[in-house]
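Here you get one chain, nothing else, as structure tokens; it is the form predicted alone.
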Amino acid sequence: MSRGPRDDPYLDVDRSGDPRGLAKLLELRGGQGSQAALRRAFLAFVGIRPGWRVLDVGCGTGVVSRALAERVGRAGRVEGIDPSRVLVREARRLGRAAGLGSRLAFRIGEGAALPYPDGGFDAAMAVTVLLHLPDGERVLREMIRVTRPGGRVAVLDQDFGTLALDHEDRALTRRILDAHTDRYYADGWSGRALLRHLRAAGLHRVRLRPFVVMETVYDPYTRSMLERRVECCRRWRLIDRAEGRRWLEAVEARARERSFFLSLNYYGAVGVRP
């Protein structure tokens, strides 16, 4: 699953110098309209039900372990797992706003070795956890190992393969997304191999499922996607300054004439443990 080391700062969130900010840019995605439609889409393919116990691994500041807890209800409960304090920490101060704190608890604590006994989850699952990870085959044995026989093992990734900008220069577009997606995850295609390694897991009855997000709006958060693939890009010596303050000028007129577009495929994919 892995392609090698990459320059990636959710691979280490606590020593990325920004913690605070990779906290804000993940409830910032989490807060976009297409983005609810997607967790809602994704937990219903999956099947969560009223008063299962559920893992989300790498959940980050939770944006998904709140859906989950509202799904599962009051007889049901969250646990969500992530390695950076700062990420747990804005997750409970989060969960216990919304008025979630009976049903959701979080821990520090890494995917590859889950501190929790075998077979004690209704469902385990990772959301845009697995296409930044080196080991994300041991996160995913481990991930089987605390669900329970009969249990639900759930995946969701980007393919940054498929991230597809309407822009006026093609060429740089494709040299800019191409070197972000190859250069940054330790997998830019996972969503598409899903299938294929939950199969390889050993899971049982295994279905995929795509979901397409679209963007028409120029948010904070998309803006900040683009300009991040740019800053790495000149990091990288790939285009010069020039060329990137030309091809987000671009970005920005379109966003003007309200004509900006942008899409991303995820894929889900869920198993049955047997």
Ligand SMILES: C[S@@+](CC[C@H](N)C(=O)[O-])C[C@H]1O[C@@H](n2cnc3c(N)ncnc32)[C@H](O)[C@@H]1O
Second form
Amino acid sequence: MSRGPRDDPYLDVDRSGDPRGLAKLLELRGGQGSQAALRRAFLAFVGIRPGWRVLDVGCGTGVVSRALAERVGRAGRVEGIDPSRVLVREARRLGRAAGLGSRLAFRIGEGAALPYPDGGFDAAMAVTVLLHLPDGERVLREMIRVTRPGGRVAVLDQDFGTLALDHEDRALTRRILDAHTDRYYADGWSGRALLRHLRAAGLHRVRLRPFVVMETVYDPYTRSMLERRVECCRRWRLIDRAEGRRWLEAVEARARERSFFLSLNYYGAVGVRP
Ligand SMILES: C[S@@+](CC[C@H](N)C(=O)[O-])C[C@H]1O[C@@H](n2cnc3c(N)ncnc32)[C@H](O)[C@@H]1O
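What would you give as the form predicted together with the ligand, now that the form predicted alone is on the page?
Zooming out: every chain and molecule, the one shown earlier first.
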């Protein structure tokens, strides 16, 4: 699943220099209306049922784990796992604050070496995780191992090759977005490859569904996403300071005219463990 060089703080959140900032960003993203709709649609597509025991790999601050806990109900159980101590601490705090403590637990750990016995979960999922990981295949194999035969293994990833932004400078926009997609993630095109990866991992009855997220308001999360792209391209010396500033100012101008537009395809894939 892995591609070019990487500069991605999600590979080691605790040593990224700003783990709390990343925790805030994950919650900001999770709070967007478009993301709440995406979560609902994805969990319905996977077919998570009341009473199920579900594993959320790369759970971060627990945005998806909390939605899962609502869905499995009092008889169900959700376990979130993430290598980041800071994110797991925040996930525990937010889970308790949401009153979901009894059906929701979090643990520190790596997706490629899950600390669970074989077949203990009805479903395992990873949401916007695999595109970041150079060893995504191993993580997927582990997710399959800990799921019971007949249970579901599901992945949701963005495909940054589909990021569409209405911008007056198309050439510069392509330069910034394409470079970021290719250099920042282990696989910025992960979404379109999920069907292939889940089949190659041996899952049965694999289904795939696109989910389009669209933003017409330039909110703080979307702003941080575009600013990060400019910062990276400057660090990689692909654009200079003036180009970056001009590019972001043109985005701000669209927002002031109330004509901001950004869309991004996510792809959800689910298969059955044989
Ligand atoms: C973009 S965040 C997604 C968090 C959460 N799934 C969500 O949708 O809000 C990616 C997450 O993957 C986690 N991660 C990084 N390396 C990992 C690994 N080897 N195994 C499992 N998770 C990992 C990061 O710590 C981070 O929480």
